[in-house]
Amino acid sequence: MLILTCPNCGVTGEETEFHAGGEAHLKRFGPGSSDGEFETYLFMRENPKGVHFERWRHVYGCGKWFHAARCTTTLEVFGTYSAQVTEPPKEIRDTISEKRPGWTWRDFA
């Protein structure tokens, strides 16, 4: 089971607190966009076995939105962070690399 930390409020639950939201960090399309474009922010999703960013929201909290960095197939949360950035902390990245070795934001970015 998943521990996450609500960053706007400070509490820590279990998963059953919270509700997943999809993946984090995507870029979207605005009117003038081409359909390519608008399929792909529709329907494709990254599904990595490994790190992931992720959207979550504090349902029975205080009902906010923030990010959570996690690994698939551990299910060991790196940190969690506003959801208000457009890419994760520098401390969550330093966290990730250092139980990852080789492992780059920027097969992210």
The other form holds:
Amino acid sequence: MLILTCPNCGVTGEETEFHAGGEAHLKRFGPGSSDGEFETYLFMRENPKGVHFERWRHVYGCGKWFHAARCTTTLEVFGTYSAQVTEPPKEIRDTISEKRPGWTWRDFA
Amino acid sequence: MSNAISALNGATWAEGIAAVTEAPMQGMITLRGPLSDAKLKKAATTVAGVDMPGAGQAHVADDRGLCWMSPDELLVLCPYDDVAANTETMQSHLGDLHSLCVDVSDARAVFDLSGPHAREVLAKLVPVDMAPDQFTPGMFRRTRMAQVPAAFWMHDSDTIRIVCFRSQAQYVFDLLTTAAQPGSAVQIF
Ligand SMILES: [Zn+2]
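Right, and the form predicted together with its partner chain of this protein, after the form predicted alone?
First the chain shown before, then all remaining chains and molecules of the complex.
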């Protein structure tokens, strides 16, 4: 089971107090984009084995969204961070590099 | 105006390891906005008669108080009959501040879970560490109680006051009385 700390209210809880919101840091392609871009935005996901970035919502708590970095094989949570960013902050990436040297996810490493 | 009664009309149950009592109608006002703003603080503390709580805290004295719901939300507690006047008072303090102030009293139910085993009865239902040194008086926690949302705080040393949605009051009452069945003490705390 995942243990997540909500960066909005500071509560550390187990995953049933939260709700997963899918893959993080998607760039939206809407009206005016090509069919290929729109299809990629809607359907193409990393689905990695290992380091992953996701959106979560503290649904039974403060109600706010945030981001989480975790490992899909061990369920280790590397850290949680603000929903108001478009890429993982440096301290989160550094933490992952210590624990999973050589990791990559999309264009991040 | 019809006579307002609580969801379960004051249901009580005291046959188990903890007593469950539905509290009378409690005035509740949701206040959303920037919690660090002086106007908002003034609006909240004036009608509640207590200081602003910090994150994850509740300042409650009897049926008045302030509960920290989220980084931009407070739950203001006051006597049920004072809600309309207090909402007006709050709105006058808030002025043109981007904020929301609304009566939610009739959308909620309140229960007291009391007795020496109150903590372990609640620990059976919520994913929260209820150990006396972990969940302490003054803390306020919103979480999941079995399958529904709930919020609670220590109202006194062995009474936990629980707030849930009114439409789920019977479910929550049944949960609490089931978790407090005679002979079900775990003696973990
Ligand atoms: Zn939260």
